[in-house]
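Only one chain is shown below, in structure tokens, and it's the form predicted on its own.
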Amino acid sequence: MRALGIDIGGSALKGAPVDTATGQFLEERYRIPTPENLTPAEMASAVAEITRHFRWRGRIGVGFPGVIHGSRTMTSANLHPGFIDFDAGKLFSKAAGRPVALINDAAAAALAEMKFGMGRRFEGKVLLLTLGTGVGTALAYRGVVFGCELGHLPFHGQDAEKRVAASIRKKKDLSWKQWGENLGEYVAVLERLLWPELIIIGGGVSAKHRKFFKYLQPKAKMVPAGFLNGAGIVGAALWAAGEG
């Protein structure tokens, strides 16, 4: 089976067409700049431009980076407001002329890690945390995944995702120590609510693991995504397919 993955983030959309039976890439990744929040009419013609790039005419999974019922995009912390409460799988569909499955974007990426990545064979209670504007959380136990909103999470006041996301770090130019102690802050209450037996850590930092992982001293084993920041592409192509 093969299938279009996209995955939207706050700074960009990518996607590719994926083999679901390897997990790996069939072309190379196609990524689409969003410096400015996009309406859902913009961010569906960019979901059709992806299309259009690999002349794609099968199945399509689109990530998107909020609460997801069924085709509506129930929350929207990072992208525009208009996704709130709105039909964005009716819109994508029409736009790029197929039918798009939707999947909260960490989930996404945990459907891949679990499959074909770090969390492959692993039947315990695995932590997915997706480092990047916001940040993205999802569970998986005995591989079967759910997403999560505990980027939102009140931490210090605010959603957890205001301290700890890849994103706050370059913006309050923070050393890697001091971005790595919140982060293994924030880490320290997940575990006390959730008792993982593994953590992973996916987003685009996930390849600069070294540099923060150190200051973190999490209890359950930790390592960085295999797919890295191709995760989310990957898993929104195995939803499509009807494999998550």
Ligand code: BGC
Contents of the next structure:
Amino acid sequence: MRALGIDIGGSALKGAPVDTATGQFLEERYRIPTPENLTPAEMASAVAEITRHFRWRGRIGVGFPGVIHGSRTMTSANLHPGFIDFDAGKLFSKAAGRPVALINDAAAAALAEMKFGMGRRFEGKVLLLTLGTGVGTALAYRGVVFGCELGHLPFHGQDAEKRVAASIRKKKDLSWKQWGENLGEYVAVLERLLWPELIIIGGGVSAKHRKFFKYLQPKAKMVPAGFLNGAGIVGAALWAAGEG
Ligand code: BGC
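For comparison with the form predicted on its own, kindly provide the form predicted together with beta-D-glucopyranose.
To see the whole picture, the full complex is given below, headed by that same chain.
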């Protein structure tokens, strides 16, 4: 089965057709930068542009950085407020000319990691964190993935993601040590509540894990995501193909 996976992030939309049996991209990824905060209508046009770029006629899955209920986006912490309690699935499907299945971006990344990445064949409790513009979280256990919103856990009087997202390190000009120690403290809080056996760290910054893993001392085994930054696309395609 093939499906087009699209990952909506804080700074770009990225998409690629994926072979859902292997998790491989079938063509080179196509990226549309989104320097401005796109409205839902503008985002739908970008989804349509990716669909046209690949002349795609099959299933489409979109990973979105917010809570998803069915075809509705319920929250939008880092994107346009027009997505709050909005039927984005319907709008994207209309723009793309075919049904679009929506999934939370971190849940998508977890699907990909559990099927093809670092969680493959692991049967225990897994916590996946994606560190980007925000902090995405998902749990997995025995093949079931559950998207969470632990990036919004109250932490030092604010949402945790305002302190430990990868974007915050750059915005506040923190050293790897300062940021890594903040992240370590957050991970310790999550461990106290969830006791995962494996922690998978994803998002673009996971490629630089050598710079900050040393500042975290989790009880669980901690690994960078196998897909580094492509998990969202692969997971969205799996979701569309009904394999999530
Ligand atoms: C959103 C989550 C999302 C995460 C990563 C958070 O702000 O609330 O739904 O998974 O960012 O994009």
